[in-house]
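Starting off, we have a lone chain in the form predicted alone, written out as structure tokens.
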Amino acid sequence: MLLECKDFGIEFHDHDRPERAVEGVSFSLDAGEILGIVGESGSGKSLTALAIAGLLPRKKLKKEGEILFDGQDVLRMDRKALRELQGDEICMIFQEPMTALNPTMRIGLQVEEALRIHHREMDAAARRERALSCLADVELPDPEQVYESYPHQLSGGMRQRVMIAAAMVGGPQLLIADEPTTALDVTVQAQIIKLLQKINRKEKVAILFISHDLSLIRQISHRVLVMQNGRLVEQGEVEEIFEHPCKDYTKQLLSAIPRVEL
């Protein structure tokens, strides 16, 4: 087992009264596989992974139970220890690519960030032909000439798939994917899904994938976490989820999901 989350929660001390963000929440998930969250927005799906990748402020924040990655608990390691997991064992994508790159840095270097902090055995010839090859695994085209721009120089599908390539260049065990399409259009949308499937395969690394969207959910997933305020309403394969959903909650998301009929 390569992530297990066991009574996971939140509770922000910002304000004269706690806050609970998130409660209770326990699942697991292994080497290989791809685990979808879905929830509406303020759900805690988006700070459950942020808590996973070591993301939340120390400060004001209670945290309760454990996350356990390879053994480790992420919630309680000291900053020299986390900082050796992020961004080599464990990857984050986020939604909006123009607000994770930086708009002053050639993407090449971008690319290649993780490699100069957690494989400085590397030097810049090697670090260079990785992040090519992995410019090229993402199906970039011409990803010599996308090595040397800028990032307000490329489109928001290639902006997205640069940054999967930024994840995917040190050989994660895990990558953490919150709402990667929700900016793109859905032939573009399609593209990416087909890509982390592709990855997955290839690459056989675990995948945590976080959306609203249940038809992105069910496309991708193996199995799916439904999350409802803070908490974990629903957990099992998504075929079963989909097909025979025993909470309230989860009927009504599926139930409202647009349908055409002819």
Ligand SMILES: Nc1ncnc2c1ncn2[C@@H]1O[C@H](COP(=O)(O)OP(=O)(O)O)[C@@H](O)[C@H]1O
The other form holds:
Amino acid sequence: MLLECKDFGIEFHDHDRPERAVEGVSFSLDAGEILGIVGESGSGKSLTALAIAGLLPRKKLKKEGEILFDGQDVLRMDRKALRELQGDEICMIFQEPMTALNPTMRIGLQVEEALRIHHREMDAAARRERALSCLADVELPDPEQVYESYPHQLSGGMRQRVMIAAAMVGGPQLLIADEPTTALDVTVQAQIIKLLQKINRKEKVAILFISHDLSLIRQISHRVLVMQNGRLVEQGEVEEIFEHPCKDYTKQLLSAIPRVEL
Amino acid sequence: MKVYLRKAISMLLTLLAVSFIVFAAFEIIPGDAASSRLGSNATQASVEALRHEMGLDRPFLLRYFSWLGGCFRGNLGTSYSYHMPVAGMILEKIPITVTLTILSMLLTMAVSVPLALLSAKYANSRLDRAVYAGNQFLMAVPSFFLGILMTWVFGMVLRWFKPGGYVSYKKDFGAFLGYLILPSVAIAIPKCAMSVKLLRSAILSEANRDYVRTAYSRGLSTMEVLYRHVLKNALMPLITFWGMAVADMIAGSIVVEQVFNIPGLGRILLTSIANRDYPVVEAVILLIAAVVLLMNLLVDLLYRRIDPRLRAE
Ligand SMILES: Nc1ncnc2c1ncn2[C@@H]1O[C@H](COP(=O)(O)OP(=O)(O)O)[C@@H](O)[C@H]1O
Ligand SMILES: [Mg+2]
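Form predicted in complex with this ligand, following the form predicted alone:
And the full complex, kicking off with our chain again.
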């Protein structure tokens, strides 16, 4: 088991009254598996993802339960140990490829940045070579040119590919993808999904795929978690959930899928 | 390329306009070089005679264009009160004011950037609040007052330096630099306070951007995120301010030079205005105007350098 989330919860203390955003979430994720999280907006998907990636704000919130990655609790690990995992073992891509890259830094430097942090034994030439091969792996045409580009010179789809390349550069065990295709148009969406599936097969990386789009979740995931209002509603194998949903909430979600086959 | 040609032409036009305004100002204020040279006891007739001899009785526009023609031929004229070529006089003073400005600017940058980074990293901590309070106070204190205060404390009470003990850069460059340190601190302090305030708030607003979260997700420490990602993006508003600060320091050194008894451009400008020595005043003011324009250009270039999105246009 790669990741085990036990009774995870978040309570915000940034206003007068404490606010409960996530509560009692337990699930596990095996190495090489694709686990989908689905739920309407505000159901706590992103907070759960950020917690696993160690990116929750450090102040004014209380974390409950445990999130064990390779047996270590990322919620209570000291910052230095956590940083060892970030970008090396646990990587994350985000919903907004347009703003997720630094506008004043060349793509190449951003792609190889994790190497600079985690693989100090690599020299500039080795880093560049690795970055170029990652850019080629995410099917970007002309990696050399992309390497020298700035973010504003690339389309949204290309930037999301760059984000994936930057995440994969250190060969992580877990890739968290928080609504990675929501901001993209439908054809690009399908390409990114295919790319993530290919990477999952080739690199044996486990993927936590988050979306509010059930058809995407069905297409890519092996297993699914359904979340609502910060709680886990149900979880199980994809076909099981989609064919025989147990909970009313899941049934409602499913009935809302437009019946258009692509 | 075309852009730069257009910029060069507009800069030239601006300088022309400035030179005309200075000339016109001397037309309007009472007194001229002849009356100021002869003093208040001179007879009307002797002033008229000298005026004729100096060519000051020629019509205003004629004088302006003959001076302007001289400038275009590389001749800035001769000082009425010092009887020396203006170009040489100014060239001799430039190193003093420029050194003072460079020292002040280096101090401003070297102190404000780390202080702003610390203040932003520990935002709302006790350190940050102390820096904030210090800034609010120091931004409001004028340089000449700081100069007077420092002369008193370091010169008269602690006796670390001799007030008025300016050493020419030609005689002993080390001693010259040493004497300029306190004046440049006086000039730098208010600019530094303002820089810290600007940069701190720029860093804090940049820190909420998505790319910062991406940087953290790669395992960077807070300082690495600030230095490698945030600083460059947050520097934009500060560069504009620094550009203005340099121009301001060149022009504003007038008062501080007076306080510390430094014979730079400020000193020569003040005496020349008093003597109605317009060739000198013209030259100094045009120099200041040119620095302001060049700083604007430099800020523009730096913007392009930092933000690749501006380069395409
Ligand atoms: N700083 C905060 N204070 C209080 N509640 C918050 C804060 N940040 C997020 N929340 C709440 O947490 C809930 C879950 O948010 P999120 O994980 O982003 O949902 P999702 O990604 O599923 O759309 C939201 O309903 C939001 O109101
Ligand atoms: Mg979300």
